[in-house]
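Form predicted alone, single chain, as structure tokens, below.
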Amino acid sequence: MHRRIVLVALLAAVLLVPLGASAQKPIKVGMPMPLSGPAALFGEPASKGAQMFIDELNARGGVLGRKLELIVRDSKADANEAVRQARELILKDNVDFLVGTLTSAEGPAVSVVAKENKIVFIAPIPKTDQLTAPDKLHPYVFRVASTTTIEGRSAAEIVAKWPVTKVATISFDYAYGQDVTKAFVDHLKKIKPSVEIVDQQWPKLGEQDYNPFINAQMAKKPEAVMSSIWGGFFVTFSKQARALGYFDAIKYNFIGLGEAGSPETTKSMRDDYPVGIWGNSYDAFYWGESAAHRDYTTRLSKYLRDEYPSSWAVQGYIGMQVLTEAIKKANSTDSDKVAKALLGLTVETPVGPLTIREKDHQANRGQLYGKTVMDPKYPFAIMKPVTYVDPTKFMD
């Protein structure tokens, strides 16, 4: 008798550990992001927000119960890395959910393979319409970025202001750059259809020599210059235009979208940034719109140890915390069911509330814009007044 009592304890623990063990998983969430190169800019502190956010939630108990577990790959901003990389995370790493990638490159690549597998995966970062396009459309794809048709007639409804008529522009050429470079040139001739665009250049993505795009452009004579050129790469290019007096030529009617005035750029630059220019960001430290905005700073700062926080974090911040918050909703982390509580799920932010439209999976995520300059607040330039412009009125 106590022979048998003893084997239906042990069996009874053989049994009962697998089902424990189980339920304690931690959910796994892959993450292909740029962390080395230029692009390493924006795409390390993205991946440290979404460590932040997983940080924080662990704290408290996680979700249904369970930890979540963020594993970061390096897509190198290059679209096959990033493919290869999302293919390892969901069949050796396991991983439930992606949430990641940078470029619109990167972006589309990686959503045909979360077509495929049938996992949810959110783009925090890249732009391009053509990510959540009719034909590129699947159940498993959503955004919490802004978009190429966003940000392109954001930017023009800025310049039209602006006394000129004779504007060119500078992009990378591809997916990103040409999408803006259409929305830009688009709305801006319909609202202010006396302009003329009088030179348009497009260097390839990755481009180092910006010299022969930039004495091209001058030779037009523009008044005003819109550019989608980003990350490290607007370092580099605004340094050599620098040098050709190539801002001084457009009385720095200039406008850099990418994210151009964000702090990382400005911070990364210090005296070599052509203060005066206008810029975007996702986020800055400095806007203090809100009294969640304001909590969520002072925490960010404290995790990065960095007085000055990185505007980048926000979008991996928020590509985390809208996962999260559609698997409480489904109550579940199966990707049918999460993809079902994704669609016009509304979602507190740092930034306000972004809703997920059901239409397009496109949640209304809007910018920062400013005019740059030198506050003696900080050693670096910030975009001042800093204006948050609405998206609504944008999206088709």
The other form holds:
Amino acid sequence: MHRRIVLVALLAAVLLVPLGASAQKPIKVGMPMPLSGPAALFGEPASKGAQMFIDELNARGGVLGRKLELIVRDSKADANEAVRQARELILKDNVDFLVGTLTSAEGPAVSVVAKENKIVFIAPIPKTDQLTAPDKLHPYVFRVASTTTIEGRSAAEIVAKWPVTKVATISFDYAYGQDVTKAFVDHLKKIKPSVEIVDQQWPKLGEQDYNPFINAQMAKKPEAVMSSIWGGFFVTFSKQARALGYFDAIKYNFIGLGEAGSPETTKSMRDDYPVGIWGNSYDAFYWGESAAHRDYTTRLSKYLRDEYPSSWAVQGYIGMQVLTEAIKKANSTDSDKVAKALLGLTVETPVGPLTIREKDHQANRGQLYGKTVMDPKYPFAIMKPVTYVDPTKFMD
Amino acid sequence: MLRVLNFAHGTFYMLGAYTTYQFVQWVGGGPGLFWLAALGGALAVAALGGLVERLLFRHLYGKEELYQLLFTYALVLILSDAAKMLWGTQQKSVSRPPELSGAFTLFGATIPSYNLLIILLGPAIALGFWLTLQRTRVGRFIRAAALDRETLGALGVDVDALYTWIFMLASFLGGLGGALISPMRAITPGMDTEIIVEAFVVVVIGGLGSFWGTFFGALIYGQVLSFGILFFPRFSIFAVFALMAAVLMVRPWGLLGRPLQ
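Please supply the corresponding structure for the form predicted in complex with the partner chain (the preceding block corresponds to the form predicted alone).
Below: every chain and molecule of the assembly, starting with the one above.
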């Protein structure tokens, strides 16, 4: 009798263990993100932001009683590599969702993989309009990044208020540069018809010597310039431009898109930064608009062990946050159900409420804009006053 | 010249910029100190080049050039990852030396003083290097080593040490390039591969192994690119590669190079 009970108990235990384990199995999220090369500058902090969200969530018990697990793979900022990594994450690692990619080449490429495999894919950084354009849109692709339309039009709204009519542009000659410049020029002409575009320069992506472009542009005597030269390239560009007296010539009527106003950029340039220009950024630790943002910054600062934490982490954080909320709402990890739950979903993020539009699966993610000034509190320039430009009113 | 193909030269250039940044962090950016940092950066890269030659590259002489290519490519990957571990992925920046932070005007165009110095330094280094090769004893040894390594050794010259010194000198020049460019651009991972592509175009146009060919190749590259930007802004890159293709079709050995026997 005793032996029988023991046997049954053992059997039950054996049967229960795998069942228990499967209930505990984490929800896997695959993240193809550039971790090497120049784009790692943004990819690395974005992946850390995602990891911080997951660590905090798991400490609170996860979602639907399950923990989240993030698998980050280096996409090398290359569309083919991103596709390869996304496929491997789905086939070998059996990830349930994809959150990731950085460049405007990677995003649309991985979107195709998501469509084939019917897996929800949330893009936290790529801005190209093509990602969610009507002919490319499918039920599984979503974006919490800004778009070239939003960014170009936000800048046009600001430049339209300046007392200038002769405007020039300088952007890299590829999808992002062309799209954002077009959005800027079209919107500016619409809201201020007296504006004349006197010059447009198109250096190749990753240009190192901007002197010929700067000289050619100065010869056209613009009164204001819009640039979308991003990241480390902006450092190179503005150092060379400053030496040529470019910013003085246009009286600092310059707006640097592509996050030229981010704390990372001003911090790395310190006194060499062309203080007085306008810039934008996804986030800024000194923004402190809401209690939620201040709290997020404090946590991030501690997590990254950085007094002035990265402005890119927030994109990875928001990507994971939106996904988690959708899983919660769908009460399932089935991609079809989560995709439906994402439509019209509003999430309280550190930068305020973001809503995924049903029409094009796009969040109303604006950016911070401001004129850069030196602030005695910091050894580098900050945007002050810094304003979040809500894009809802000029999204198509 | 020694028929040594070093893909990692771009990486030495990048390391020169990073080490200069590091020295600037240590000594500060006061007057004159930038030059000290730049020299220190280039010397550090030269030392690294010496180590690489002594411990690793040495074993590849006399083997197929493909091995050298593969080895130096591996070096590119290893060193750029090492740089990323040391300095992270965030971009770094070095200020122009205060004594050359101004600019002056020439025919209505503004030229920063620092750029002028770079413009003058290029030909000066080239000329100095050429004179060393042509007029000095060491230069004769180097030219002899390029022609016939064994005979030179048989004549009592320490060829091994000679190769190490040459490799160190080449690394020094690569590092110096990176050190001097650092006030004009951002120091980022990936600046190694950017420069090596340009250098490759320059060398192909000028002629592999040709000293003045490389010099004029660089001048032609710069002029075609600049005038391309002025007249056909969207085709400037195309113009440079079209030039390279044309040169390859008419003189596959480059403008001043010599055809392989």
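Computed from a predicted structure; not experimentally measured. What we label the rigid core is the largest C-alpha set whose atoms superpose within 1.5 Å from one form to the other. Numbering follows the first chain given and starts at 1.
Enquirer: Inspect the rigid-core superposition and answer whether the C-alpha of K118 shifts by 2 angstroms or more between the two forms.
Expert: No, K118 moves less than 2 Å.
Enquirer: So, does T236 move by 2 Å or more at the CA between the two forms, with the core held fixed?
Expert: Result for T236: yes, a 2 Å-plus shift.
Enquirer: Kindly check if the Cα atom of Y210 is displaced 2 angstroms or more between the two forms relative to the superposed rigid core.
Expert: The answer is yes, as the C-alpha of Y210 shifts between the two forms by 2 Å or more after core alignment.
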